[in-house]
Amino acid sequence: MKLITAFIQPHKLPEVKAALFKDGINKMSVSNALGCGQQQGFDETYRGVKHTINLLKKVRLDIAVNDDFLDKAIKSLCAAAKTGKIGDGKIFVTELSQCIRIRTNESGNEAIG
């Protein structure tokens, strides 16, 4: 079992969800996030005062998958989220030691579904 954590641009979320659903991956958590990477933000002037905006809006997806879905999920994420420009995001994969479905007390691969 693996936990995929992806940070993507907010406007790419509908495309990413559609690509994942097409590949049979429809269980995920989505949250808003702020962060910066190579973009390092931008400068903006508001009412004559210059502001540096260095935390940009991103969307965080957390997806728990069984090992046989890992490559499929990563390929779908990359294909749907890619614009070819700086700021497309990152994908992190970590080992998931345990998963328990609260409703049924199932654990392991069965709990992920």
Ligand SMILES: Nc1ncnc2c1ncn2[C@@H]1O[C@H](COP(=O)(O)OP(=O)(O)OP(=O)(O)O)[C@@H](O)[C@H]1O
Contents of the next structure:
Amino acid sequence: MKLITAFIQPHKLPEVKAALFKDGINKMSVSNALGCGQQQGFDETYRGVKHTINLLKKVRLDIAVNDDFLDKAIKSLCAAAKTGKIGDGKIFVTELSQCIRIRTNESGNEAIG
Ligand SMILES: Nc1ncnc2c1ncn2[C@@H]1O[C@H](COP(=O)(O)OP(=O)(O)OP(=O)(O)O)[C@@H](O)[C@H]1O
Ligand SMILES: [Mg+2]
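What would the structure be for the form predicted together with the named molecule, given that what you showed me was the form predicted alone?
Time for the whole complex; same chain goes first.
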């Protein structure tokens, strides 16, 4: 089991969501986030006058998947979120040691899928 944590441009959320649903990935958590990457929150124009880090609005997705869904989740997420410009986002993948569905006490692969 893996946990995919992705930061994307907010306006890309509908497209990303549709792409994931199409691939059978229909469980996710979505939240608003503030963040910056290697431009420290400024685009090229502001580099000369940058004094501090600037936090930009991003959307965070947390998606727990069984291992056989990982590759296609990343592929469709990337394809849908990409514009080719700076700030398109980033995806982190971490090992997930457990998942429990509270209602049924199911755990592991069954609880995620
Ligand atoms: N190393 C990191 N740790 C935690 N969050 C990060 C990290 N890098 C990026 N993020 C999150 O991802 C968002 C999008 O990052 P962004 O796409 O700007 O990455 P980047 O490395 O600057 O790539 P690019 O040069 O394409 O802009 C950031 O606003 C931040 O929320
Ligand atoms: Mg950036």
